[in-house]
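Coming up is one lone chain in structure tokens, specifically the form predicted on its own.
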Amino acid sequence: MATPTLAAYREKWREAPRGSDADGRVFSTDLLAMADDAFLAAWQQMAARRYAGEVGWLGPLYFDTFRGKNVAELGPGLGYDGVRFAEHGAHWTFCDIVPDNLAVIRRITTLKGLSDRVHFHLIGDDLSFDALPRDFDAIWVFGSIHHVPFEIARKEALDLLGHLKPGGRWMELVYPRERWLREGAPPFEQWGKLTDGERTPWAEWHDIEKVRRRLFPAPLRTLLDFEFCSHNYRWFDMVYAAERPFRAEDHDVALLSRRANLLQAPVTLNRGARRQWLGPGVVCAPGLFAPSAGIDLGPSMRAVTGAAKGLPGFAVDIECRVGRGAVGIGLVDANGAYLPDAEASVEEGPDSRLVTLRAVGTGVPAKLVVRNLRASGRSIFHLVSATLRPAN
């Protein structure tokens, strides 16, 4: 099925940066209408702003990790990394929405004699990557894919993850939260003309726990994650942490995804033994870590026991909203300890926030438990959803 809203993003990513984020924006078609000698020389100044400025150690980094590897890149704009990649070694598939953008990585690539390790792959309106092969080690997604709204995103990903090797890379930079909330929290419709112009017709932020769930079911392993240039980017790199490649109907995602619905159940707040559901706006009891609700986990995990047999644990899939204060989400054994890193806290903000809490090799989940994290006054938080499934 065409994706109706392609043609939007397809129009406003025929323009570029100039290399750094702060040398503005060129168009593709109008580089394509200048001499070789001006074009290259054009491209190449551009380029050396890329190589020299907030991104410059991509290229120290990965240069021995891509050497005589085939990588796969979505959204290359102007082919900047693949073609610096390509001179070291590189063996670099470009693949975009816009035929012009592929056009000037061609003929930059054809000009410095590059031609017999590019290839090339124009994505359609129906998001998909079969004429490739299946035996990329890597996909490098730098800034683009937060650029639709996910459910388009996670289409695009999955369809492109089947093409990576077992214990491939899937790398990508994207906005992070800290950035969307300091600019305003606008909605992504919004966000985007703020980040990249006006013509932009989308921006999202993305953490880690994203970036799973658009990937979700496959199995990945974080080797990288951080945040660099006072919050504006966020950097991934992860292993595909599988024994043969990802064919999305090799996974009952119904099952492994079974929703529980542990809101339906009745949860125990700490005022004495009264009971109630958890609806929104829970108050915190004051006081540091003091306990405000607790959920039982034993019929839901009794529910996906059958499916997460053969399967290294289990994890809880949380929407949480917190309208003052902090909270702290964890989940405790049958014992009532803290399963080690297996808790989140999560902010006071002006959205629902997705945190992922896993039970890995550390014991059985008996109960979630959210805690007051604010030392004076009590916190609100309302939890959105609750998925327990078992671990990817």
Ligand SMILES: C[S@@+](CC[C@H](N)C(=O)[O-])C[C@H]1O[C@@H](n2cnc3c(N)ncnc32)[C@H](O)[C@@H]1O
Contents of the next structure:
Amino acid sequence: MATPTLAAYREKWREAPRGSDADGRVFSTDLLAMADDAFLAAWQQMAARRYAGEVGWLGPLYFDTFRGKNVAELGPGLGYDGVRFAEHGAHWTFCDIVPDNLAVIRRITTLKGLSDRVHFHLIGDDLSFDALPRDFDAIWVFGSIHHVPFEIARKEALDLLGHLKPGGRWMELVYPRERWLREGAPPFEQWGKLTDGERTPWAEWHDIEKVRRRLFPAPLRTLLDFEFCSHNYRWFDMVYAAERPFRAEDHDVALLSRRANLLQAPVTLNRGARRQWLGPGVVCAPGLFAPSAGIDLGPSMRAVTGAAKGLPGFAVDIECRVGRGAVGIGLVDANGAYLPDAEASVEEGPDSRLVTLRAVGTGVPAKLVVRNLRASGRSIFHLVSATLRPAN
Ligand SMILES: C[S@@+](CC[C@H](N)C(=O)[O-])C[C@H]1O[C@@H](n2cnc3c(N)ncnc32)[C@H](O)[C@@H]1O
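Mind pulling up the form predicted in complex with this ligand next to the form predicted on its own we just looked at?
After this comes the whole thing, all chains and molecules, with the earlier chain placed first.
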């Protein structure tokens, strides 16, 4: 597939956010037209709003983490975060698709005497970061690549990930699904206009599993994952948990995808009826926690372990739609006990949800089970697909 052009996104993002949600946006070209004093004062005023506002706490949280370290930022806008961390001793590489955004940051950092701590990379339509070193300690992604469709973001993110050290951090701010639901669950082409102004071509909600899928098959350990500001934002801080820098060719992605849909076995409902796992909606048994469906993972497990020896664990990727109520989808062991941290709850909603259940160092999952999470009624769910794979 040819790489899609970034032209529409470059055109929009010549207009970058001011310091706070409530302050709107400014064209970087207009800032560049100002004389030095006015330019510096305008930038400082916006940055001060940023540091005192909704996301200002990120500075004190990470100043020490980044001091003396090399960080690459994807989509810095006018550079509030990177400039602040560079002022606290970080070495910062700003990567953006808009030349004038980078020109604003170059000029600010020169005026502030930070030139020796900063670098710049203009992202071309090849979405490549080949020109950058491969030993970054962290990658900072602040509300940027959720503004391009998933496949573009994935290509870009995987390339940049190859420049992160083993044990390095992937940190990201996204818009949560809850915010998308609150705003009427519009198509992503429309949602950007609500979140970031009329000219915005795209905004897509993310949760940790979507970010992990974007970076799949890179092994990532979650340090932080939480929403803040009334569901307006979600923050992730993850460790790249591998011994070597990421290279897609080290992972047999083709083999992994050939294992897709290993779980297409029929499911046994608790009332004895048999339904097709990937078939129409299943009505849960009544009552909170009522077991409503289960599938034996044995045959799929044998296929996966046969293909890859010495696995650290397993993951099951599930696409599920809940038409009414809420369900818990979980992994249980041979005794029917839930494995630690291996149940996801999926609520009724307008879209399919992607969830991944992991069993790494916790025991072997024997069954995938679904239970009703609505005390007051019978939830209805539809499992679109389920895939068992080695965990990363
Ligand atoms: C909403 S602004 C956020 C700017 C800044 N991080 C902040 O918090 O103020 C989005 C930024 O991401 C950049 N951007 C948009 N799409 C991008 C992409 N595919 N890759 C890298 N940067 C992108 C834009 O040029 C812009 O600088």
